[in-house]
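A lone chain, given as structure tokens: the form predicted on its own.
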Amino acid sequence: MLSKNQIKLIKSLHQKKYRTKNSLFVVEGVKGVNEFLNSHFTLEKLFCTENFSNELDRNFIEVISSMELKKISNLNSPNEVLGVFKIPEPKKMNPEIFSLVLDEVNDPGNLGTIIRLCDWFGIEQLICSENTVDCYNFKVVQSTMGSLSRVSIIYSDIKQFIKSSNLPIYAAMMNGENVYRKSLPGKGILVMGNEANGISPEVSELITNKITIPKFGEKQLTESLNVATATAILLSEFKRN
């Protein structure tokens, strides 16, 4: 039987203070659990229902009934696992790399999409600003199906960490140049802006080259695209390249 200390603790991180505080997150479903499983990320506790198939020490494992994975769930319809995993510490900044720069992405579901967008471009390294949205938030871990398991992802000032690298700055921006008229290098960083916003003017300052996707509608009333389609667009250009 699950205690009521367990279902406090569990529940309460699906808040970002509670997260921080215990350095736990959770992660539920087969397929996301088994690929944490099967990652660097230390389990703390995995609590399933017996159709569960696992080989795991039993020290980590709790089985409970269905009705019980309910009380801790965060789905409309649990699906047979919940795990509990460590949150890792940081790994260090890399300048020297091709890196995606995320500035105040506030929206979990276009951070999801974004962390599996690097997974798929083999993008080793994301930097956030510590206003975007944290990565171990429920919405963004179920939405990176996995893919956060193997994505290297930091939070600092974005704005340090670009002056600290001698690669060039791309942006996405409205009044950027033509990005399928543009010579993309190996190496550089590239940043996106919040959903609202686009990229802080303290950070405009340090761009070096901005880039846009152009608009083909014959009547171009759409205003911008969402950052997660425009990322998707953009590293794909940069690996076509």
The other form holds:
There are 2 protein chains.
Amino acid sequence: MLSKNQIKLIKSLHQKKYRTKNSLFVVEGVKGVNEFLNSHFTLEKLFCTENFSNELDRNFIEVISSMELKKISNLNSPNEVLGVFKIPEPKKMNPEIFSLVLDEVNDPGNLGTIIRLCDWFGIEQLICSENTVDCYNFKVVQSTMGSLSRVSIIYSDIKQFIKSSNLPIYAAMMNGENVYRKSLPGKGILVMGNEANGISPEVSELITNKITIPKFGEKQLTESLNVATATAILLSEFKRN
Amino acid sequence: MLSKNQIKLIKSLHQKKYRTKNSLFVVEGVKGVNEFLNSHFTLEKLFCTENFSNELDRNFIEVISSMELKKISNLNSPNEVLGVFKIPEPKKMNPEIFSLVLDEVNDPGNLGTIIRLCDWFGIEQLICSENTVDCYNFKVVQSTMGSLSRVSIIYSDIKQFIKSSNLPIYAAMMNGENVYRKSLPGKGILVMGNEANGISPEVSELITNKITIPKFGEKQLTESLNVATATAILLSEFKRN
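Could I see the form predicted in complex with a further copy of the same chain next, after the form predicted on its own?
Next comes the full complex, this chain leading.
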């Protein structure tokens, strides 16, 4: 039986403020929860219906009814289990390995897609500006399908990080060099900007290599690629060689 | 002043059945509507508040109040104008030009992203299976930001289309050849499959070149790339040379 305080805590975790305060976040559904259980993340508590099979220590589990699960779930059709996990201490940043840097990416769907791309392309570090959407946001967690448990994500002052690195700093910008004609290094830093405004002026100043995905076709009216699709193409360019 | 019948018609256009029956679809917002006004699409009727400036024939315009716009809008914050446009007759398919073929892509967001990619990469033809989400679906229209007005999209029996072509047929599939090691032709057909199930068995049989975007990193647990990001990477590979 769920206590009022448990319900209150779980619901509060949909706000970043309370996630930060409690160092906890929520994962829902059998598949997602199992991916986090099999990762380096630490379980705080699992709320599940009788159907959910697992071999966890009883102290970590609370068997609840479907009705109770509905009360704490953020899904229209809750799926057997809701896990509350600890937000890990961020790793130390390493300015000398290949890194993707996000400058105020706002959309949870875009961040989720980018985290899956980092997992696919084996990107060791994802550095997010403090004003990038929180990676423990429920929509991000659910859309990354476990990739979140495998990618090292650090929120930090990205200007400081860039300044501390000796690697070339690449960014997708208008009027950059055609990325298909550049020979890209195995190590570097790739910066991607905000959905509406691109890369902020202060960060722009630190870019050493401006690159562009060229437009094809006659009309040339498309304004821009979505940040997640542009990231897909550029990570592919860095990794293809 | 809007009539009851006008309201009923506009609202009905959120269902594919009524879009097909009336050969009409809805675009909302100043930017989107202007892109369609400046395209080959034919306007049926424009419903706008006094703020919307335009030089259209009065017969095509109905000035309405913000309250009325709210009644017919599908947006939380309606933006000055709602346009009803005619669905054009589909162009004739050409099996001998570079084409992207979609085999049951279901998510409107994914189709929207793919249409923007086609616009960016100058893909001349987008052929969708009959069970692919409708490109005049409101979410698709709003997410394509005008690209829809520039890409030629045809819904058809994709098996027949593929069979009628003499070009090599590429598809993103598990266990295909590493796309980075293939030399890709300027002309070909690229098939992308459903979000959950990939390419259907009947279409698989027609593929002449199975290609794969290789995974990097040690863990190799990421299950798949989203269909829109995989399309981004593969169109980039075809066009980069």
